[in-house]
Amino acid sequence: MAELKNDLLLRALLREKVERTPLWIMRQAGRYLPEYREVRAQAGDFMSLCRNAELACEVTMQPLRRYKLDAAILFSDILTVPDAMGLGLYFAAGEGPKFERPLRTAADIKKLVLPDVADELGYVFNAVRTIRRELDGQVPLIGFAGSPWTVGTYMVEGGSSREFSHIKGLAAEDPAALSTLLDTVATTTTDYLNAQIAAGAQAVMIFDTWGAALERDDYRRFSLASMQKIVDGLTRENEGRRVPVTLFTKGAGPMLADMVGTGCDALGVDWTTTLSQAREYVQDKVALQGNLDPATLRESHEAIRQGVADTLESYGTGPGHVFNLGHGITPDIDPDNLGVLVDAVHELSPQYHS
């Protein structure tokens, strides 16, 4: 494959010295852009633009052409997993995901099968050698996969929830069979995460969207243990450089501090804690990634610049800061917003490298 031309992420998530702060945009391809919303609409449904890779490789490259971005992600989702275990996955207008077959028993997630992630899941790593081709080393490709916890929720509830009360309630009553649930997860994340660094993913981040809605031992027990055993058995190195693992739990807090010692390479911030904060939190013993409020993209261009600058003096000086926003970026965001935060970063991060 094509040499990297550009590898400031891959040293910053290795907390090694860089020139400027790498950036990208968790969902930066995505509807807030006209021509993402185009390829969505001639796709037909978001799982057959997920499913086509060169869709798949022409959305995840609409943002590099805009930006000066040091980072592609995959496009995909983080319930390709549950529904190559054969859930049902769709779509309901103004809902979001759902699944057919909710796991409610025990005795449901006893029939749980291992899928063939190859079989099941090619599409998905076809299109990370189609996107790495379509790069030709212009910047690295990020993969990912959710967290066994936050994938679980949306197979126990059956879609989205803010109560999560059939998982806690599983949790309550049958903590064998819910810890049974997400190993197999776990497994099957662990070997989806391979096969995407085998086909050309560099770097690759697990998204733990729900942890925080458990208190701090249950996040331990069901949340962390379970992105602790994917991190354990992943490929960290390929093409003769490390691939860094990137965990981001949303709203973490304090919990920062024992995300530490799964053995990551660096972990997401929301914007709830400062990047002052959970350096405390790390001691310098993983990178961090984030943390501008995607809210902030709505506002002025002072604004934005504002907060790119207080960002990037919260983080402080020296190695080991990817900025990104806290979460992922809105559909209403005007495009040339991003374009002044992407610039801003380029213009003020420099001098805290120096």
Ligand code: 1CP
Contents of the next structure:
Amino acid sequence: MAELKNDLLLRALLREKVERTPLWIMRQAGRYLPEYREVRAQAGDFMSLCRNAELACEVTMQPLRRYKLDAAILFSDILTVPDAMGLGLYFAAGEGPKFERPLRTAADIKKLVLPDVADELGYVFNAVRTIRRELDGQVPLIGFAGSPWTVGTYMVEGGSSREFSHIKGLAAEDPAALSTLLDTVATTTTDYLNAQIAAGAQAVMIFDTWGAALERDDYRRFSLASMQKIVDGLTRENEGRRVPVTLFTKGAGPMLADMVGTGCDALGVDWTTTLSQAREYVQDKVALQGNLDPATLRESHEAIRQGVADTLESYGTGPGHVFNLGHGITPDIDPDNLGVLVDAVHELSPQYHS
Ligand code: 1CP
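Same protein, different state: after the form predicted on its own, show the form predicted together with coproporphyrinogen I.
Following is the full complex, with the preceding chain placed first.
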């Protein structure tokens, strides 16, 4: 395997000294890029793109050709896991993800079987190997999965949700059944991430997009506890290096303090918490990743530069910051505006590292 030429991300995630703040962008491969839309059209539909290692590799590499980013992220989705569990994932035009067979009752949950990850998700590990070969050590590759709670919301609701009425109903009426579901997803996700690591993922991230829909006790009991199970089972070293683990609960706020105890290396932060406040919550025990509001990318070049400057200043000096947005880049963003952000991080961040 080619030697890693740029390891800023891996060092920053471990709070080691760096010369400047590394950056990558959530959803950096995606619909805001015309070259992505072209390959997506060629693939036909989203899952066909994920299942084709050459095309998944191509869209993973696209943002790296345009911008000086410090990481690649595997092109896939968090919903490949429930798809592998037999729920039948599909993307209805303009409607986002949906499942043919959602889980509504305790009986549905009992019938779930642990999938053979190597069989059912082998296409993801092929993509990881293909991307690593193509990267040739340029930057590290991030693997990822959804948190059991977040993935569970889609499994029980049958698709995207705002109210989470079915899964919250399950939490209230049959918490044991919900715990069974989350345990099953956690076990599968642990195997899934370990297989990504074995195939070449050099850092992993768990996306908990909907954890903050829970009140704090339920967050701890359902979302955090199931992420803890995954962290406990992960391979933490591969190819002679530590494999850093990042947890990201969008909107976590003060729950960041609870998350440190999982033994993760880093936490993602969205824009509703300042990085200086987040740093207080975590007492510098873990690295922080974030947190510019993606909406800033719709503003002027000057406003984008100012947003970058404010984000760097809020974290302040010292190691342990990975620059990112506070959530994924949206499809309506002008790709040139992301270039302004990337250049600003390169230019303004060295002064925070002496
Ligand atoms: O038609 C398309 O091109 C579909 C858009 C799309 C893309 C580009 C989907 C469907 N998934 C993805 C890729 C994706 N999803 C990545 C790729 C790597 C990268 O960042 O470049 C990642 C990390 C995800 C993760 C993901 N999928 C999350 C967690 C992160 C987040 O943004 O909150 C979630 C919640 C999903 C579910 C999902 N998949 C796709 C969509 C549109 C959604 C969101 C649906 C919803 O809002 O409920």
